[in-house]
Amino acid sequence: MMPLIRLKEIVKRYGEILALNRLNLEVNRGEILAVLGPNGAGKTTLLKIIAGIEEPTSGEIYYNDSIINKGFSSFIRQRCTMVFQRTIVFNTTVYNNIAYGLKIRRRSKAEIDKRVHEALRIVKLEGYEKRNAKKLSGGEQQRVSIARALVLEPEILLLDEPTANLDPRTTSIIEEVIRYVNRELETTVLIATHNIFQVGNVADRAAFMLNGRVIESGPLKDLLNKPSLKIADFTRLENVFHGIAKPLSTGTSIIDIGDSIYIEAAFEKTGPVTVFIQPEDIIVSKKPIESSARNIIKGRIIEIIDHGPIIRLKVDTGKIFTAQITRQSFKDMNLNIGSEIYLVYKASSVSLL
């Protein structure tokens, strides 16, 4: 498949400052692309130069195979729309925020008022067109962004950190607005974000930056499946754990971890490892069951992280694991800070970095 764009060696400068440093990067048509990293990778950067806002100091970018040069922006302004973390609207009615875009492009009132009404709905505003934007909530004024986005029916959508800093309902409805402007609208979304989990939800593939650099890109499951130490460094992976492997008949490992806590892999290792288990793998029971799980272990939950239809908890075991859970499932538990619980997790569940 021939990507939609395509950046190649791209460097960006301001004075000393190197933003991006030979940046090589692949956008396929139609998909949603996560861009993950830290503060400070290059994210924000990349989007812009995408966006058209910003051109590289060297390097090409090529649409369709065929290259934009220098001074081209405006072709590639035309196609993008990028929508920034920190929320700018103006102090005028939502109406006329979203309208905005379609004024100065000089379309018919009737085309306004379709467009308007329609993105509305999308982003789950309708009946807030004669409100003042500068006295809505933080997350609705986010949704008015992305609105004043989607009525200019961009070819590209480039968000930054969309669901920073807001509730799970507001993130919840976002997610919902990215899968559906891909899905119904054909839309090619990028998320630039530091939030592997929120993008978990929506993404397809996934392009891991850092230093001003892609280091891994692909698909997402695959790249949290068996993560790198690189991404388990800078996206802070949980229950990432390093210890002493000593193989047994079985065909698996137990792996020492310090603090009388083991660990059985479906693998076969001798000596120093380090090794992952995704939050979700992990079963969460208030008693012992029976399972033909090789982990059980148990522990005291000393923190709990709402992420509206899911709940993750830090349970202490003597080592700090993190376990995800449904909503209902938290509910039906009557969990709570102090809860005693044990985790129970499958050989296979563990994987080797």
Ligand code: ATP
Given for the second form:
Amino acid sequence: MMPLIRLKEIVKRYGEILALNRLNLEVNRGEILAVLGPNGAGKTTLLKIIAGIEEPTSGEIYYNDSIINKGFSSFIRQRCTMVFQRTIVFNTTVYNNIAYGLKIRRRSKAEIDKRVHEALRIVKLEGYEKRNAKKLSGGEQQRVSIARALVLEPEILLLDEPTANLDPRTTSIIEEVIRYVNRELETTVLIATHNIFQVGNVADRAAFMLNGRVIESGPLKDLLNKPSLKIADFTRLENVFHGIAKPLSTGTSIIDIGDSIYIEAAFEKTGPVTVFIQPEDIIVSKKPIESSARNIIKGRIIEIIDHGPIIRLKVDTGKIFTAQITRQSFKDMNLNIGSEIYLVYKASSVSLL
Ligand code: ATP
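Compare with the form predicted on its own: the form predicted together with the ligand:
After this comes the whole thing, all chains and molecules, with the earlier chain placed first.
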């Protein structure tokens, strides 16, 4: 399939600073692409270049396989809308905020009215038309910003850290909005974030950036299931442990990760290794259950992180593990900070990075 946008060897310099360093990336029509990477990797700069807000210092940009370097900005600005990380709403009503882009494009009153109401419906802010946007909560302001982008009916929606620092309910509304515009309006969506878990529910594919380049890309599921060492290091992945492996006669290995903690893994290795266990692969139990799983460890809950229908538990076993359970299981088990629990996981859930 022909990519919608292809960036070839893009360089962006700000004086001495090389923000993008010969970056290559393809964006497919209709996909939700996560742009991952640590602070300063160049994610925002990449989004600004795609949005036509910044011009690249050098490199080529293709739209539907036609090169469009000259006059790229005005061409692409009609097709892309970017929502910035730090939302700035105007000190006027929600309605005026959302209608602004259409007014300057001289759309008719009737069309503006129709589109503003449709956008308010999508971001679940119906009835907020007359409220002052500046007086809304951070999450509501973020939804106003998204609505302001949606009324322009962009072909590509670029979101910079859209759910950073938002509560779980607002996060799930924004995730729903992203899925809706992608599915119903066929909008291609790019989401820049440093946190892989903030896009796990929505993105199809991910491009991982480091030092101004895309160093890895592929289906997000694959990156989450078997992340590379670089991704594990930079995306604040939990349950990444370094240790020394010794093969057992059973075809598995036992890994000493320190503090008298051992992990049994379904591979044969000798020497230093780094392993990863998906939080959702760990079973949480209040009693030491009988199971065929090779790993069982006792610990104490030290943090409870609410992700709406999913709860993540940080558990101190001597090493910190993260487990993930449904809200219902969390309630049924009556768990609290300090609760003693057992973590159970299979040797085959331990992947070698
Ligand atoms: P963050 O997650 O912190 O926003 P990022 O991955 O989005 O990081 P960018 O904001 O694209 O990274 O920044 C990439 C590099 O370019 C950084 O070193 C940054 O300081 C620099 N940079 C970005 N914009 C400018 C600018 N307008 N002038 C000078 N340097 C800039």
